[in-house]
Amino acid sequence: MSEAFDVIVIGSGPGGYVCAIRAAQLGMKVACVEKRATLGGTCLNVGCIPSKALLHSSENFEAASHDFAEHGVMVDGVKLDLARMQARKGEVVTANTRGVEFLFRKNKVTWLKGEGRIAAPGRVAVDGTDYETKNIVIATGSESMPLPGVAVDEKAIVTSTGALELDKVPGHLVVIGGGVIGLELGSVWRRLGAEVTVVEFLDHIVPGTDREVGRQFERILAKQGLKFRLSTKVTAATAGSDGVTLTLEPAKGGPAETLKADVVLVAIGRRAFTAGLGAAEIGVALDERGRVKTDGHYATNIPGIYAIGDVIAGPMLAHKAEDEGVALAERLAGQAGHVNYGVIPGVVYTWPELATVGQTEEQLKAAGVDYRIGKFPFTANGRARAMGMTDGFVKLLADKKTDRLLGAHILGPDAGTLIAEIALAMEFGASAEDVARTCHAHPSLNEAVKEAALAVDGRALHI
């Protein structure tokens, strides 16, 4: 038996790293697993580091060839470097990767390199050497849901992986599923030349979503040029030297039809990952979706082992899987780690940005929750005008009664920012009057949600 550790991480992405390196500010003697060449796990080497460095990079390219000649910026012959922008987004990754490195050595958190694999309670193997520790926690994440009678190949069919990597900007993207995923790296291609088609099985995109906010979302991306095949299911894949041709059939029923692509990205969401992890053989017990489930403090049935972030219930998100590693660490500690469900921020990256957070109309309408809403658009925002962004607007959402934030969906310009204020504000309790009696700058972006709140009582400022 090799060294022994009070906590064995295993996983490296946003959830594992920060639950290591709280258990080892903490005093605990900690390890983190992780079989890549690099820390930081899906997240920063092949999901929201590599697609936000993406997805900036297209939006400068496309600021460029349309619109800097509005402000005066006369731009000629603006040419897409494709192999440099990917270059650049190589070297995003690597700076965030060293950074956890850094981060371990400067917090003392030993990396074990290799595929870990729990052995018992309190023995993790790695790539042939067993470890001794007193907890144990599955960080594991998640990996791209397959579809079935579409072979993915990361080449003419890809997941999110292989769509990061492309060397040529496709003729004709077709993107299976038109959730975060999809629509983000949709926008990216479809800014640097591609045509993109978004084929969804439901009647609408972003699943989940307050729908009056998605239904304008969806108009502005269609203006912006992506195609929306919706109520639309794709059973067979075929790929050929020519391309990619997809059998489309209506959700409900009716003749199929087919459709020719270039190249095939299949986003229809991801789901836990646990192979080869060696959970089920022990007894930890996993649900329906082939999550491992815990309880309120993250405990599996089997003590000493616990499991945070995509691999158990709940957003799959990076900041929700962060926030459950610290509240773990801080519990392992004998503190009281705690997160609210009830608030963790959504945000789709695209431009406008959507943001959420709490709940949608449609929810609190099923609950019988009776509730007052502020609007305020972005054609009305100083900063918006000047900006020349002013697509979208702010959304709050209010108890009837007692003013209290239920729910706030931003759809506009860097709305991924904006919501923070909203999350604050509603972890604190508080209320749409409170939010309007803030003090807000001008001119700034933060004034649509300052008269979106005073909206709520109908004494909007500047509309």
Ligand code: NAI
Contents of the next structure:
Amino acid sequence: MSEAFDVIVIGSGPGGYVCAIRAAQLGMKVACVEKRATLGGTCLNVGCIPSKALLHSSENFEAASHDFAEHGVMVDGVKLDLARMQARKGEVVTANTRGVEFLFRKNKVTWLKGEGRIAAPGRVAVDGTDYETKNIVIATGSESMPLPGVAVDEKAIVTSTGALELDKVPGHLVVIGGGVIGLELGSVWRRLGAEVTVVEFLDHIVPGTDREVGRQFERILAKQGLKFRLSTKVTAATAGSDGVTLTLEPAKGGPAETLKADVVLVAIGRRAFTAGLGAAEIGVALDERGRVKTDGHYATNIPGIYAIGDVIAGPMLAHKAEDEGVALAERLAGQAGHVNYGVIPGVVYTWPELATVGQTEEQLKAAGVDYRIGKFPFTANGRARAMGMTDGFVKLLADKKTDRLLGAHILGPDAGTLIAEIALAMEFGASAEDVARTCHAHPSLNEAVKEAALAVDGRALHI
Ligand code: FAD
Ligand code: NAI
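Show the same protein again, this time as the form predicted together with the named molecule rather than the form predicted alone.
All chains and molecules follow, beginning with the one already shown.
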């Protein structure tokens, strides 16, 4: 038996590394096991960070190619250097993963390199060495969901990981799944010159999003050139020398048809990852979707074993994993860590961005809650006009009787930043009136949030 720890965290994604740092800050002796060559998990290596780097770079390319002229900025012969764009993305990733290494050193968190297996409660084996620990935290994240009949080779048929690494712009990219990954990475490759077709099983994209906002989002993306095949399922995809041939069928049954693609991105969701962990073998209970079952305080059914992040229930988001990491570390230190699941923002980093927090109109209707709506379009916002970015609107939902904010859905420029104001307001139990009476700088995009709050009471000023 080797060294003993207070906490061993398995997995160094945003859930695991943040949990390790917070536990170390609270005086515990902490190790974090990671089998990947770099720290940071899916998010930093093949998720949030590289996708946002490519989204930003491709946005610049599109702006230089199409939008600068409107501002009187004339650039001739804009050319794409994809190799440079990809290299920059790699540099951004490295800066972030090294950052986590630095934070581990700073906080005296030991990185145990290799694959971690729970040998027994209180014992973790890492590539042949056993470590004793008072607590084990499973933070092993998630992996791309496979689609029967579609074999991923990460070249012609790719998951998000392969789609972030393409060294050539595909002529035709077919994306299976009109969710977050499909729309973000579909947008990247469309901007860089690919024809992009999104095949979605449901009759709408971004399921779970407020439908009015989702419909407008779909219209804007379609205007940009994304093609949508809704209510359609892919039943097979075969890669050959001349690209990939897909078999498509109407979701509710009907005649099949074929579609040709140069590259196919499978983005139909992600599933909890516990392979090789040994959790089920020692009796850790999993749910029907293979996620580690936990109670309200991240404890599994085995004393001393906890789980957080994508591997447990809830939205698969980096900030949700991080907040759970902090809450659990604080609980292990005897404090009262807590996550408010009613106020977790979600952002799709397309153009325009789609940001949401709290409940949708559909959820409020289903729950029988009486609500009022306040909406304000970016066409009526001075700053958005100055920027030439007027697509989208802010939609706020407030309780009809108490005026308490229940949800916000923002489609527009920098919506991912704007949503933070409402998330904070909701944490404080604010009313729409509270936001409406807060002085907002002029000219700013945030004024659209204030106007939507005024609109809840029918008193918007600029429309
Ligand atoms: P992960 O980040 O998946 O980390 C788990 C780690 O555990 C991995 O490094 C893995 O190697 C390691 N591991 C697994 N098993 C073992 C073992 N037995 N031993 C040792 N190590 C092990 N979320 C957002 O909030 N915003 C975004 O913009 C965003 N963009 C995304 C873009 C893409 C393309 C993808 C795929 C995901 C994106 N996500 C985004 C989701 C986000 O990446 C996840 O929610 C987040 O990474 C979950 O964190 P985690 O700590 O639970 O697990
Ligand atoms: P998703 O759940 O967002 O979308 C999957 C889509 O595929 C859904 O619209 C679903 O109806 C559709 N679908 C399912 N089966 C299908 C089939 N057989 N044929 C056609 N369509 C089918 O999942 P996605 O996009 O893979 O992302 C996985 C996770 O990663 C998400 O939970 C998301 O939270 C996270 N993520 C977050 C990002 C962000 O916060 N900006 C960015 C990227 C990923």
